[in-house]
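Below, in structure tokens: the form predicted alone, a single chain.
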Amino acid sequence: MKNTKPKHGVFSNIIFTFKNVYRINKILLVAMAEMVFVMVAQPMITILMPKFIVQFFEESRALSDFIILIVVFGVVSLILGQIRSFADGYFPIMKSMYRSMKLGSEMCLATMHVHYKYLSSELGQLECGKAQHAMSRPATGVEDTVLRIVECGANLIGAVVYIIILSSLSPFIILGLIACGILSFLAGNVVNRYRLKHKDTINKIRKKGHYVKNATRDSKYAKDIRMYGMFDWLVSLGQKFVDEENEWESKITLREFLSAAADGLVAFLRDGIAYGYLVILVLNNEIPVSEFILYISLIAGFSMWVSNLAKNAIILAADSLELSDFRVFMDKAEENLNSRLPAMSFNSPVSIEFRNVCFSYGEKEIFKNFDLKIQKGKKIALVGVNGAGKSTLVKLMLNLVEPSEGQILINDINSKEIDIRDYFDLFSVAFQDALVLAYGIDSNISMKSSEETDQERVDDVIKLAGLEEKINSLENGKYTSAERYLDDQGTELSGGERQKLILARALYKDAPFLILDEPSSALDPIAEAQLYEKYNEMTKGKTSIYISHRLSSTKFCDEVLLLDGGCITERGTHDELMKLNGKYAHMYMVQSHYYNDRKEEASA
């Protein structure tokens, strides 16, 4: 895997963290400062107290001075202990809330603001997964960065304070201690470079594991898992990805162990040399015993600060890699929010045109130099066998995916010149796999809260979509939850009722361009006939596309487009294409025989 440098470096991520902590919770920032202060001050009191006690006896000072000394140290220790207690109690809670309740919520919003074409791409899925991983645990990534900033801050300040006090000793001792700390950091940083090199590989494995785990927990798949005995297969798949991730983690752990071993060896040599030098000084009466005690404690403390600084800097660098992943994803959402183009207004209906459009999924070419123009107000039927490119054509039309070449124009305006939010406002779409939320039916139609919903308009589209009978059968009518997941009093909609709900949603939006994707596939023949009867009313003043495998629906449209192999191979009214006696006519006749046979069986 190619070794790529993270977009946001350690210092940039430290500044990012400070800015967001200040923005989100200023008291957390105070707690961080208090943590740094007491982490340095408490060990300092512990080091200074023995030195002054020994010095008291060396100088044969009065007992009253000794009592004052003990009282001062006691009061200072008490104050520092109270500050530490507050920080220890407040800091972990606020640190966790900073991640989960604040930045976690902001990431949920960002997921809804990034471009669909990015979110649905392999790159977008990978970056989203890495960002979620950075947010998912308190011991790494976003939250742990806060702790490591505190730890590194205390370690650095402590080391500087101790160096200032130790400055009266030989400068070679100081330089040696600093050099040993640098060696410890470099040894640990080897692990980070290895982690960065293989990060994408590990995240792809993790993504596969999450997919299997989520599939086993999703109630939508529960029936299939049980009916088809998928348990052993899914368990083996999940275990496979767990084993692959553990294998990589074992490789990282081995390198961490070797790094820790190297750090331990460096610490042994560092402390041994420093302690030996101090012993020689005190034996030669070059320093008093009180200073010997002080310097021994300071060197031990300095070694601790340097060692911990190296360790925490390594962990901070690892956290920074994940925080960078989080920021990369958040940057995408911010770019989208800040990239508004000038507002445009379009009178209904609108026209749409494809000019020399090329599009591929990887190496599989779907459209090449594709041309199509749909005039304003036309009712178009789009037909073709599975795999002909109908769904891809709709995604291109909706600007959910982007052509590699060519242009898509709305009223002769290039779609790239239209702000994406204004562009989406032009389309009402009834998708086959549309989202149905466990909230009121009225909210599922308007996609807003009940208070913000135009209830009269909801009533109108319920009638138009043929959902009125179902609504009237419910005790709470249109305010009944469309799912029972959050409300035992909710309803379970049949496949046909869900299609009617989704159709009502598209009609409620009342956009200039209406796209119906297999709107009658789950409807019974009577409901389907009623839909056809109301089709002209639904599409009045709009441009519309009706996608269906049931060719009987094409009679209600102005024009039929037969899509085959990424090309419009036949185009005309139903009667014109029947006279052409081509592929459309053949498909229609096959379906007609099927329906006639079913009618004969029913009447027999």
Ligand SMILES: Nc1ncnc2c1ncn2[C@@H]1O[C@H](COP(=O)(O)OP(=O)(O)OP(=O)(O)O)[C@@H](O)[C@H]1O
Given for the second form:
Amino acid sequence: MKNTKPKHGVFSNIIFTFKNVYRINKILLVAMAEMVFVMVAQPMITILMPKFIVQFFEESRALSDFIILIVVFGVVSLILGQIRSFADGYFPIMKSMYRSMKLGSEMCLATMHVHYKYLSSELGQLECGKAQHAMSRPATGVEDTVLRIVECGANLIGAVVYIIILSSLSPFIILGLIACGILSFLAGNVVNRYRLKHKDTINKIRKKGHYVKNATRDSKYAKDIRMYGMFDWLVSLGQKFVDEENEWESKITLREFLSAAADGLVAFLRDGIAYGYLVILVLNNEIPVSEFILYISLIAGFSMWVSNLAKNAIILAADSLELSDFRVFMDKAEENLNSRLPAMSFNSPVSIEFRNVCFSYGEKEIFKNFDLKIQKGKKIALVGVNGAGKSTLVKLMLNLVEPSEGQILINDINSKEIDIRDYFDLFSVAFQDALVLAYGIDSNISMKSSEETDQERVDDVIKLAGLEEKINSLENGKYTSAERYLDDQGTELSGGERQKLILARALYKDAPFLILDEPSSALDPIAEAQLYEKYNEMTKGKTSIYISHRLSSTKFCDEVLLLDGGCITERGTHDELMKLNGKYAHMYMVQSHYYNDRKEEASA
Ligand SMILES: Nc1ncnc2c1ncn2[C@@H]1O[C@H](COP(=O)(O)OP(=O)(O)OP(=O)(O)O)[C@@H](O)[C@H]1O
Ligand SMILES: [Mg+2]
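Would you generate the structure of this protein in the form predicted in complex with this ligand, following the form predicted alone above?
Starting with the chain above, the whole complex follows.
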């Protein structure tokens, strides 16, 4: 069976929480100490007061002593009450700020810095989801640990203080009380172990459930859901995961109930025996009534401390599992951020070489012993059938995924020796599946806020990408939101307009290596012809790769590469490959056949 032991244990997580509370908000640390103090002190006062009152009667003390006693207790209670209500007010607010404002934004940053290959893997998605769950609410791992540390701290100190006061009683009673406490704790721990054992299974079910729920409200799927009548299918899928999650919750709840019942039985026996013992002591005149009252309250109070300690320690252990998930994910980002290599700058343009590269998606092998060299400043057209691996080759070039064997070299330097941030700076890419954000078109091009954007450059690339006419038609021009999701005044870009925007984004970045993955699939013939015409201008002083199924695009490139079966099977200019009369020539003929037929029809 898979090892389910969490990476970070409870004590390590407690230390982690203290360190972070200290780093983020020292006042929260003071609030925690204050909470512990009042939680212990308040019940102590309540217990001591009746004991002293009875004792004063037993000792027939003067009325003035009695009044002083009442006043002292009254003032102390009042002060403690004030401290408590003050702490009750600001402790939850600070605790929540600690999670949602500080650690929340740190996690957002971490999610954007963690390796792409990790984040896009199944493991990365699962771990990121678990970390997000730990951070999502006040009652989950990250924030709740703060509360449980306070609760456990107060209950532990309370129990120790009460035991010290009770220590004048028989050691058997003390040992019995401690043994009962341990039993209560063990009963609760059974539930915790069960929860730990099945945590990953429950998380997987939860993830599947969220996926279905999100799909039903995501506007990207809304058209298909309606057109294909996917209602019953999605509802039954969602219900299935809800049922599975409920089934697990019921199993856990049953164990919690049994554990609570065992705890109740232990408490009943413990209190019964202890009270019986005290009654015998009073009847034998071994202790006065005032001490009897004190001990009875202490034993009841001790039981309360122990049972609360057990309850909170179990919740702390459950929180700790979630906090461990959070830390595992944050450690991944930390590793990435700390592995900064010396800064390296490159003279534009750059060369790239694949040497003996192997890469698979799980079992599916895409490249085996793949070799390719692209010289500086070359304009390459990369063609191949659907699924040939063109976009995967781009991901390998960009270091978004890693080869299992072999090397990728930039200007003869192994890509692994180049810091990932410097490496990303080398490439401008128009991804085949790029998205636009619900912010201004200018920001969608620069990928920065409007204020930080070089607006002149935005205007230039808008012209170069053929988006000028569209921008001019908008009331707010390039400042119009590229989606209506957050702004009613926003626009809804057509498929081709979106593609032009993504091209403009790649041009704005102006990196030494330009990669366009299917930049013209949605363009009308005139826009496509304009793109071809401007391609020389776009790629001036750069190395470039143009991926397209429209083979006419290969004519303005220096070289055409045909990717087939994980290898470059044909390489040369368009004319050379046509002469070769291989697969490229065949594909070209098939595509041009229809147009030629139409031309012949027209001239007939
Ligand atoms: N993340 C992934 N996990 C598993 N398989 C993948 C993944 N991405 C791509 N593949 C598979 O790898 C193969 C190559 O995909 P790739 O996207 O590189 O093809 P392509 O040549 O760009 O195709 P197209 O012309 O359709 O864009 C395909 O069979 C695809 O199913
Ligand atoms: Mg592709």
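Numbering follows the first chain given and starts at 1. The structure displayed is predicted, hence computed values, not measured ones. Think of the rigid core as the biggest set of C-alphas that the two forms share within 1.5 Å after superposition.
Novice: Any chance the CA of H586 moves 2 angstroms or more between the two forms, core superposed?
Specialist: It does not, since the H586 C-alpha is displaced less than 2 Å between the two forms after the core fit.
Novice: On a core-based superposition, does K26 travel 2 Å or more at its Cα between the two forms?
Specialist: Yes, because once the rigid core is superposed, the C-alpha of K26 moves 2 Å or more between the two forms.
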